[in-house]
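Okay, so here's just one chain, in structure tokens, the form predicted on its own.
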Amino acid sequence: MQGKKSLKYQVEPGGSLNGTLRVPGDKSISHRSIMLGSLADGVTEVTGFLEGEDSLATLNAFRAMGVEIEGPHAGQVSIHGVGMHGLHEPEAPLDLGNSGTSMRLLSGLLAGQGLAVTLTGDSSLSGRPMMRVIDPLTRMGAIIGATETGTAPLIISPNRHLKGIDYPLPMASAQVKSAVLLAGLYAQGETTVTEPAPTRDHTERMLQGFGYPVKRDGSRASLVGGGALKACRIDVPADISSATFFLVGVSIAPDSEMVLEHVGINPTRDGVISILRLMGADIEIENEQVVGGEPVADIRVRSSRLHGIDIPEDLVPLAIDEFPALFIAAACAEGITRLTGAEELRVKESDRIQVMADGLTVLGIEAEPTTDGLKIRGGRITGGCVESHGDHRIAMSFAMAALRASGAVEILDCANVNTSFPGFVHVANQSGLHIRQSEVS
């Protein structure tokens, strides 16, 4: 995962986006399919698996713990599950690259395995807060060491005696919720998590898909430890987070229309659609169906005239990963857009509030960061050179900004786009963006 080449994007101004597109598979579901498939009895067959670096980090971690995994081949993966207690102690630290999902969920899943495991990552992941998962896991009896600042590497010591807890989440975080529930699989008694606001529920849905009972009551999710997982088939839908760049790009570019196929529209993830519609976007949901317990649909989007809004705080957790792209929509909208209640954006792959504000300012847009959000006045986007700080979502968002720019947009430090959207440059060019990728010496 280390030693990645530095890449930059050069995006020419203007253009339209048109056509039909299926973006890569959902990253959250891809991660979880490997984790639960590895612990199941039998062979789990996965289609639509995201072959991005983050998902592959999870896959390689389980291979290092003795799980036989065939693929991925064109999104197909076969996982030969070893059962709930069949993992082997890895010979070396598990390098999870840039993947916060891998690190936080594995912390919970490995806490009660009775194995000694060290979890490491790249410089970005090593700066992200981990006490939010260590604290509740320690309450359950886990033994997890971290740096003095509560960051990776995480050192998990052997322990098979976890106890269930009733844990009210201090923040809306699907990763923390999932870490506690996955640890609960190995805990004595019942483990319950209560959310302050809805977050993505892929863990709960997939556990039930693997035959593990999960009790859900409003904001509470509970399970009892000591059960088993049964292998199943998983069809990973297209990732709504990756689709978002094209939802925004089509909305802001003239003479554009696109159909995004087989996109996951889980109600805990569809906040971006609601927010764009409030801004005036022309978005239609077509061919709705449920596949493997997850709602999917085709999304048709057309060019539209956007206007600024005060983003409802109840939609923030439902669109937390999509805000870099939404900030580009706000920059192209008439009037002011205000975001509040999104302090979580400051501890993602980068400080997404500050980094996006800096980049928008370079491109001539008024962007005023606050502790928990951003105030953006829509205007005329100029050309310029922006720094993505190695954040994949920021790099792709600024690429879409060029559709409304008066000059070329250069984006630095773009190698991590491969963590979530391998082939982005090729797909974007086919759709109508004019983007070149080059290595930086």
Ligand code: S3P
Contents of the next structure:
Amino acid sequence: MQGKKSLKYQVEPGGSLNGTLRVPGDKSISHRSIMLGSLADGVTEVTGFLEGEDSLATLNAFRAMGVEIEGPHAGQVSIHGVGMHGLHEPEAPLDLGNSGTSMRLLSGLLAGQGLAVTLTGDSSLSGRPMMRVIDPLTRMGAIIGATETGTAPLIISPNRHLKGIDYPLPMASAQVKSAVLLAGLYAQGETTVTEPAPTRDHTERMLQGFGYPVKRDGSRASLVGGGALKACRIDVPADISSATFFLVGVSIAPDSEMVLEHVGINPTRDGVISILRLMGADIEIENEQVVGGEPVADIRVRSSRLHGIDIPEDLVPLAIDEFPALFIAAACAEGITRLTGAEELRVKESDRIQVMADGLTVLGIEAEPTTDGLKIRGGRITGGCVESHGDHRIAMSFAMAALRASGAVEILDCANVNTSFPGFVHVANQSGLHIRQSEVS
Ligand code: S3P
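Switching conditions: you have the form predicted on its own, so give me the form predicted together with the named molecule.
The complete assembly is shown below, putting the previous chain first.
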């Protein structure tokens, strides 16, 4: 993952988006399928797996710990589970690239295994806060070293003596919740997490799918350590976070209509639909069904006139990865959009409040960052050159902004789009965006 070539996007202004598209598999569910499949008894068959760099980092980490994994071949993966105690100590540090989910969930999953493991990542991941997982895991008895500033590399020492805790999450984070629950699988007694607001619940759902009892009571999720996982089949839905670029692109572009197929619409993830509808978007949910414990549907979206809103704070955790794209929708909306209660955006793959405000300003849009959000006044988008800071979601969001720009939009540092949306440039072009990528030396 080191020494990646720098990529830039050049997006011509204007155009419409049309057609039917299945975006790649859900990143969160893909990570978890490898993790739980590896610890299960038997062979777990996964379809729709995201072949992006983040979920492949998780896959490679488990291979390095002795798990036989076939694929991915066109989204199919077979994981030969080694059981709860069958992982081997890896010979080298596990390089998790850009993936916060891999690092945080693995620290919980590995904390009580009795293995010595070091977790490393790229420069973005090495700057992200890890005390949020180290704190509760240490309370459970884990021994995890980090840098003085609480960042990776994380050094996990062998230990098999975790005890369950009752942990109130200080922030609405599914990664922290999942890290504690995964450590809880190896802890004595019961482990409970209470969340301040609902966050994505794929870990709880998938544990249940693998036959592991999880008690859920409002904002609390509990499990008792010492059980086992039974292999199962997992059909990974298309990622609503990747579909979001098209939901926004179609909404802001003229004469556009798309159907995004088989998208995961888990209610802990569907905030983007609620927010866009509040802004006046034309979105219909079709063919709703439940697949492997996760709600899935086709989403039809058409061009619309958007207007600015005050984004309700209770929707923030339900759309946490979608704000870069929603800021582009706000830039194209009539009036002012205000986001508050979203300080978590400052510690994502980049500081998404600052980086989006800077890029929008370059493109002629008034954007005022605050500590916990952003105020955007809709207006005319000009052409210009923006920095994505290696953040996949920033790069794809600004690509969609070109649909309403008066000049070409150039976006720098786009190679990390491959972490979550391999093939983005190809499918965006097929749908009607005029986007080219080139290597920068
Ligand atoms: C994720 C949780 C979220 C999200 C990330 C994936 C997960 O992070 O932003 O892209 O798979 O659990 P936080 O838990 O930090 O909010």
